[in-house]
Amino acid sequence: MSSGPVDVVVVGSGPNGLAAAVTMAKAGLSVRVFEAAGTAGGGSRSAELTLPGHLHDVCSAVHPMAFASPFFRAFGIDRRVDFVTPEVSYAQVLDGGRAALAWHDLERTAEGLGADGAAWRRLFEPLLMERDAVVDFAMSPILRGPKHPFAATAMGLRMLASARAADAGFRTEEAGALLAGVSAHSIGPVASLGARAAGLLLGMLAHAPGGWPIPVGGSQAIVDALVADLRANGGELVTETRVHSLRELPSAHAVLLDVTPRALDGIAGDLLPNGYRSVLRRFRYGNAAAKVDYVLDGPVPWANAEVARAGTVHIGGSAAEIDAGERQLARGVHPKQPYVLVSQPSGFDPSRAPAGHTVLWAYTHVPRASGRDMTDAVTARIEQYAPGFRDRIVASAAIPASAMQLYNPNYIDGDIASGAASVGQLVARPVLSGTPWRTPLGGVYLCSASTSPGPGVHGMAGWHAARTALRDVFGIATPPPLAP
């Protein structure tokens, strides 16, 4: 491990860890980042997982928060990374060749939903009018109190109203399924408040100016931009170095840990008060994701051709069917008809694969720690809505949930959210506090997705933790500008 004192040590180089490191380096502090893997990125790496020359996103693929996150806006990610924004943010495929489409354009989406068009518009239009305030509310600890009460109230009322049923009270199968599909990103019953919070935020961003963008060259491009800025400001990145104890770290005034509460308990050990360790041990991890990557000899042959225009596709049937599968999952059972989330970047970023080939990214929800290879189940599910899909497969690679933690230690038993995304754990994540990143150890902060504001590639946990440490440890009340 690199020795020699520094101002700041960061453990973990996922988007949150790098956001913290960049913020500290921009403040003129010496920063050293330790990463256990051979490359930086955490949940935002890209690699050749199937065949040479075919680039796959290992975890995150589409980035609704890239243009919306206050951290990424301040960092100027749109000036550092090339993105492409599909005109259809996401699609929900249904039986009989039907599909509901969430166009980037809210009006076009409403027109396509027929009898439910006006209701869809009423659901999202007020949120879009206050989108920056809604994002700020969603990206801040609830205990701090909303800076924008109208936005918070609008979001809260829609959460409560849409959580009354899986289909949110829509009259058509298309609209109910469209909202259920995006709500299922939370990995849980779609009518729960936590799922609806995720669905409303992601659904709003689908119609916002930035849409759901895809980074050209893979999610690694976002990580590479962060690492480049860190180094440009004098920071260091040390890979292939796993941290087992705080005592192993070089002398530093502040330590920021992009790790789970379980890992914090292990790394800090008896340095932490028993009461705080008990809170860390009570933190709940959710169910999991199992992933399959494909190489095809052409585009996906969707029964509804317009689905090819979507960057993301949700497979799961009606709202009731999606909810039933997620409820089976909550009981620890592999759903009979699994929900599958598909990203098809090749149609928007041809650099991902050689001419004539398509890379396809897919995951499905499974019980935590499941070791089941889901290739056959995911293939069958896509084939159901894209006849002939199976015949186009050139190669595939599967990552079962049980292997996710080997790739990224923050994905406990395959939980890619680094902790159940329930309302309770979004309020107290991992502790009930206006500054949940601060630990009882002076100068030690937690900055992972296990802290507020929770999962997603937004860098906000790292940014919040870094700004807290700047005030606490270094007396810097005004955070540094991050723009290029």
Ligand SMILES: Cc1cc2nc3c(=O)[nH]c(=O)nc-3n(C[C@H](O)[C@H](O)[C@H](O)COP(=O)(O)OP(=O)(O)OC[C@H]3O[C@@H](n4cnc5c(N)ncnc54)[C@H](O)[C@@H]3O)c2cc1C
Second form
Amino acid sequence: MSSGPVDVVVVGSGPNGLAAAVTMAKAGLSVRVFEAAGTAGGGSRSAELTLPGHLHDVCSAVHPMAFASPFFRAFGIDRRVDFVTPEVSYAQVLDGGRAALAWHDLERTAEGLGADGAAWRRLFEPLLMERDAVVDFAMSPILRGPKHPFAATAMGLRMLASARAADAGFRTEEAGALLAGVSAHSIGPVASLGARAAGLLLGMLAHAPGGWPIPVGGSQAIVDALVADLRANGGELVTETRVHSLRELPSAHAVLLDVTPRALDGIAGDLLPNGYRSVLRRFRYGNAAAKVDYVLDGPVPWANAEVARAGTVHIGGSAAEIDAGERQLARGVHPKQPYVLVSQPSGFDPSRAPAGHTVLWAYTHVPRASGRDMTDAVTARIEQYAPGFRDRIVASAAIPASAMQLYNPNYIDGDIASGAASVGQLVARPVLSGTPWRTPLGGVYLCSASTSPGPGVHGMAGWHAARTALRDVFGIATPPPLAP
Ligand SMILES: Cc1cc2nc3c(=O)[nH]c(=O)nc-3n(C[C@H](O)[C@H](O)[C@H](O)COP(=O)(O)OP(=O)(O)OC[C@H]3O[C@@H](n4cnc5c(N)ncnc54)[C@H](O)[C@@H]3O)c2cc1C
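Having seen the form predicted alone, please provide the structure of the form predicted together with this ligand.
What follows is the whole complex; the chain from before opens it.
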């Protein structure tokens, strides 16, 4: 391990660890990042998982927070990475060649939803008008108190109203399934408050400026931009170094850990007070995701041709069917009809595969620690809505949920959210506090997706933790500008 003293050590180079690292480096501090894997990036890496020359996103693929996250906006990610915004943010495929489409354009979406168009508009238009305030509310710990009470109330009322039923009270199967499909991102029954919070935030961003963008060259491009900025400001990145104890680290004034509460309990050990250790041990991890990546010899032959215009496709049937599958999952069984999330980047970024080929990214929800290879199940699910899909497959690669934790220790038993995203754990993540990143150990902070505001590539936990540490440890009350 590189042993010279530094101002700041960051453990883990996921989007949050790197957000913390660049914030500290821009403040003029010396920063060293230790990463267990051979490359930086955590859940935002891209790699040739199947055939040479075919670039797959290993974890995250689509970035609804890229233009909305206050951290990424301050960092100027749009000036550092090229993104493409699909004209359909997400599609919900249904039987009989039907599909519901969430166009980037809210009006066009409402038109397509027929009898439910006005209700869809009523759900999202007020949130969109207060977009920055809604994002600010969703990206801050609740105990800080909403800076924008109107936006918080609008969001809260919609969560309560839409969580009453799986179909959220929509009259058509299309609109109910469209909202259920986006709510199911959070892994769990779609009518739970946690799922609705995710669905409303992601659903709003689908219609916001920037939509659900896809980085040209894969999610790795976001990490590359963060690492380049870190290095330009004198920061160091040390890979292939897993940290097991705080005692191994070089002398530093502040340590920011992009790890789970369970890992913090191990790394800090008996340096932590018992009360806090039991809070860390009570933190719950959720059900899991199993990944399948494909190389195809052309685009997916969707029964409904318009689905090709979507960056993301949700497969799960009606709202009731999606909910039933997620409830089976909550009982610890593999759903009979699994929910599948598909991203089809090749239609928007031809650089991912050689001419004539496309890459396709998919994952499905499975019980925690499942070791099942889900290739056949996911293939069958896509084939159901895209007859002929199977014949287009040139190669595929599966990552079962149980292998996720080997790839990244933050995905305990395959929980890609690094902690169940229930309302309780979104409010107290991992503790109920206005500064939940601070630990009882002076100068030691948690900054991963296991802390507020939770999962996703937005860098916000890292940014919040870094700004708290700048104030606490270095007396810097005004965080540095991050723009290029
Ligand atoms: C399959 C999958 C699909 C996803 N899809 C999306 C998506 O499309 N859009 C989206 O916004 N989000 C998506 N996510 C979620 C997103 O990737 C994560 O929420 C995000 O990466 C969390 O960032 P993080 O910095 O907190 O942690 P991570 O990205 O998990 O990074 C943690 C890093 O810390 C390192 N580390 C951990 N412990 C140690 C240690 N002791 N010593 C040294 N290094 C350590 C790990 O190796 C890892 O590199 C997806 C995740 C997965 C797995």
